[in-house]
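The chain below stands alone and is given in structure tokens; this is the form predicted alone.
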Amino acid sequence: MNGVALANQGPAPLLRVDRLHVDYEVGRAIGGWPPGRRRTRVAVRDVSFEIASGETFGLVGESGSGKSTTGRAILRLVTPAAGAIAFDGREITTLGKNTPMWYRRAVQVVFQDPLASLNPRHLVGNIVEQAVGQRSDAPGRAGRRRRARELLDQVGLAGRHAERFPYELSGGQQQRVAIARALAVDPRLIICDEAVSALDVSTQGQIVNLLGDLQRELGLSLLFISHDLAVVRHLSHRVGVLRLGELVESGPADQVYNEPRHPYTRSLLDSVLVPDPVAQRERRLARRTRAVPRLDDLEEEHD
């Protein structure tokens, strides 16, 4: 299936990804003609989807399916080989090498490993204050400090956490700091790239609930990237399923989960463990008899 057609009904989307294609160079070929020709691997192929204002779009798939590459293309961290990305009606793939500040403020990201994304030499309060300073209407030093404390409170952290270093916090607290930093510039879209996968189950639930509350309160749009189908379903209004760089299915979350159309989607859903040995055994047997296109077959289709 070469992508999923975009809907043209309703108001204009905040983000539109249209037939996105991203390649990675994996070296130079030895022999053949011309000598030393580039060898590339397709990471994302013909991916299309939209995100409306105030909506969460869940992007789900196995490791290596192209989820994070899609997010990095939207963030302008990788250059697409083809396709278009439009934000609020403005084409962003033609902006040149330097990403304009308005776009960097409008689109923020929360990464999988919060400790790796936070400066270990700075106090938590200083980290958030620096982000507040990137606003177009950045206040003075006292105003930045006050706003940083407000943001930490908004994500559920007490004032004492501002005087700690990131490594002194738990994983869930570190991710709350990362979220507060993302909120500091009043973004319109936040890309959550496996933002809860490194956390324990109870902390995952807390962070997912926090993101949902912030979305309703602030009208944020979210691109929620994850391999965890249960988490994606809980938070997302619509879901897209990626396989080997292609969007094989997309639609409302309940529809995708309750009436999956593609064999790969059904296989992913069947692989989720359930607390019932009998039901788990029946699902395992059903999965063995269900035909899912092999990787070799898929590659032959695109030759």
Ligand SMILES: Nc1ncnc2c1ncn2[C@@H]1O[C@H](COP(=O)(O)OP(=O)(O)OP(=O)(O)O)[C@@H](O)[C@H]1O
The other form holds:
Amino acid sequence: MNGVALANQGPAPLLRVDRLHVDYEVGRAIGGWPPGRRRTRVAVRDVSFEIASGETFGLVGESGSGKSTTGRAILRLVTPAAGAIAFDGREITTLGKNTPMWYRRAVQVVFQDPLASLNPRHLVGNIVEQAVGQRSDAPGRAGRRRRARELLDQVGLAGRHAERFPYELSGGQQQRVAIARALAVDPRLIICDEAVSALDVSTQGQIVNLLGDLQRELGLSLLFISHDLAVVRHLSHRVGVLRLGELVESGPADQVYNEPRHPYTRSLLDSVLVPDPVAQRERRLARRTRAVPRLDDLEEEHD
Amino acid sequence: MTDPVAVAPGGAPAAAADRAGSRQWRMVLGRLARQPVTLCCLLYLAVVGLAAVAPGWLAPHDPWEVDLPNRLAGPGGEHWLGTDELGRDQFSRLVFGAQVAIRASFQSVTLALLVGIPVGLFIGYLGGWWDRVTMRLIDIVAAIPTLLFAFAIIALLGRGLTNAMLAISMVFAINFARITRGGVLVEREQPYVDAGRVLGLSRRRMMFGQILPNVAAPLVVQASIFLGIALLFEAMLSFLGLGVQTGQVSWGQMLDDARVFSAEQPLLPVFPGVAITLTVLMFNLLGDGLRDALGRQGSAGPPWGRDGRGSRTRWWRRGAGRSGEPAGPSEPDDDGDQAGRAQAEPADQRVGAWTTGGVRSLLEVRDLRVAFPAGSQGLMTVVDGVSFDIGDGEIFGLVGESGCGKTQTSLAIAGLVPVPGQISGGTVRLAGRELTGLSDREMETVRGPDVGMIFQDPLAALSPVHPVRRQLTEPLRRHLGLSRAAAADRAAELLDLVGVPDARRRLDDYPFQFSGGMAQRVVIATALACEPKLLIADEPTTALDVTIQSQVLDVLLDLRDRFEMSIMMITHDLGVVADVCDRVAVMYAGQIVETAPVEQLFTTPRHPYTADLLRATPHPDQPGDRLPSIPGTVPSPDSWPAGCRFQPRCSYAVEACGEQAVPLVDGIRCLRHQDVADMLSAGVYR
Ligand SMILES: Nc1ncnc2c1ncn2[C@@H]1O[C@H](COP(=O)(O)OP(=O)(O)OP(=O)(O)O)[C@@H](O)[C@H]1O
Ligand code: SF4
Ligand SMILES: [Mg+2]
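Could you present the same protein in the form predicted together with the named molecule, rather than the form predicted alone shown above?
Time for the whole complex; same chain goes first.
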């Protein structure tokens, strides 16, 4: 693989993604007879990385680079065309159509849009209780309710929030509910797909810190998917950079941010706007004088 | 059990679903209670329902009692609605007819619901071959006329109302299946469904527990309308002699009998006709009422979030559809406005706070207020006394978090406050011309030549059904009077100017054929078409990737340099502010809390909120374990605290802060700004 460093030292990784390849079907005539040939678009090709136990792996890249698709393949919401995904040493791409409950409990998700990821017709307490009911040792109704309150408390919500509908909470609170729901089944890996991107700056920090705290307390692993390089830096031990479905670079966060090896990583980092007018004006000058490939030209070709 | 939670409000550990259900029903009933028409429908239908359940109670006579001497009597004392050709009491027959009508329609609709909804859920959720095959079958069945279908079933199963109603039941079931499937296809893509799948919820629970409640509203509405149609169908079948058997009364049959004798007693067909029409109408009105009452709650989100897009004003639509409409809401001197002003705090006096410092100012906004009607009691102010100037060629940033009023401020300047909102006070002057109080038609001549606008979502700002040529040339032809060919030339130039490669060819592309960054450039080109003096850019790069974002910002900076255009840059991203702005206003809870030149704002913030925002903004070069954040959340406009609005979240707050509204003095709205500045410059963060 083109210079992608895999952390092979130490114990076996919790998650190992090996040469993952995902296609999407595009434009097959609906209900055509006989069925036309499948036309596909490659969303992810040859992506490999590992996540150790208790580690945060940040996946950055631009829109359409395949970040979410990678996460969805791990969650078994899309079926990979090729490649292997091993969780705790067990191969999960070969599991067949139905996903076993142990895997459903082990891997959870927090999505970007906090409101849409909570059922609008269910109360917050109800949403978390339902998740508690999916545990292998699911308690009875009263126990479920108590456990749900504990979880809400753990993510910083009060008991009264349980009696509300999702739309009655602020975005940050909604995202806390989504985190409580994910925690309900004692997962070992949580996939955060743009989990803080829809939040205000002042709230974003609260959620990032909450995720970090939970990770330390519970020994969770996180796959933190985001387009925001600054946030990823704050949370991730190691970082992978996706571009047009390929992982162009991965490594320890410090190394990727300070000594990017791939020109694409550098141009991404150059484009980040820093909240400092003087520094930013210098960066702008430096960026505009440096010849970088026009990325949107590439994008247009790609379509 | 000594479980403190389980005996919390609500008593016994009731199922959470019941709690959710009962609260929703209360909400729906509350809304229904506020609709007088629907209440009347319910009342009427309750009476009809009572007639159906216990006709003996309501009917004064036996409906079969023959009274030949009194045949074909008109309405009167003994027989309220008269008698038919055998002297039977019309009113009693109507009452008994309700039984057949209501039973037939409920039976057919219930059967249809029981069949149609599971089928729709099933094929919608599973998709694939199940879906394709079932939908084809449904299409075939739906192509057969209902009446023909009824004949076929009668031929097959024998005469009788129940058999005949099977036909309409089938048709309803197909409709329910289609509606359900359509709803499921939408809901299936929602993240909450994915989250349920990731939790390993069973298919049955996904379909019935998670998805069904979210697709139920249109089904309830449709069911009500179908009840009316079924009733009509029953009447029709009975009219044709295919419905009820002898020994039963049906409105349709009464109509049929009345037909023969209407020459002798012209009122005879009127009553069953009225009963049928009125009942069908009531079912339909009830459906409309339910539609309003069942609407899904709150889709509020940050304006740059995905769900903020729907509510964004699409100016091309307004421009196209609203011309000539009288300008009601923005007249500056109507009553609501007085109320808004009366409760407002005095305008901030020190002019020095907002001037542009030497440069001639192009835009002068003073004490601008925007309010929306809230409930029955008056107005909810969302922009509360905003004042600022924008100089010629200046890039002025308006920064703040979700919901603090940035977008409404900009919409007010452009005369686009969405109904039922209104400008409830203040003045907006563009190059000396007062803009508040102009009619929509006058504002249309301002938007374009004087004020250009760019929104966050480029695709929402472009009409999806027209090639971009049309959207670029329309303002040129309308405002500048260019010919078609000249306008096309100019449009190509504009696209070229904003960096769209191969501009002339791309004029004939549709918006969806552009990538996000390119579409935003098209929008910028549209906004620039008439060389506006002021460009309002509302989160222009938020939906874009970082690399594209910096290119779009480059385009804006270049344009400013070339045309001396002023830009009002609305953003929540301090990085964007640092990159392009000359001067900045920070907004919080509807007010400007600090105005400063950009370097000053970043080096020596004076307001605690500004300082907190700066600290909370993650910096790619400064990795850290914890990200500083501000406790609490931004309050919504109906719960702004008294006194300083930042007080509940402010770490410098003292008692005085909560006592009275804090004025903006010298560009800073904080009682303790001196102390705060001292502490910040000494490096002390609270
Ligand atoms: N359902 C789908 N059908 C067809 N193509 C799809 C589908 N979903 C995603 N794609 C394509 O797959 C590619 C990767 O998509 P994906 O959503 O994983 O990217 P992403 O990096 O997460 O983007 P974003 O940040 O915009 O969410 C894109 O080219 C996208 O257009
Ligand atoms: S006025 Fe008081 S509460 Fe408001 S920002 Fe200043 S110190 Fe904080
Ligand atoms: Mg994504």
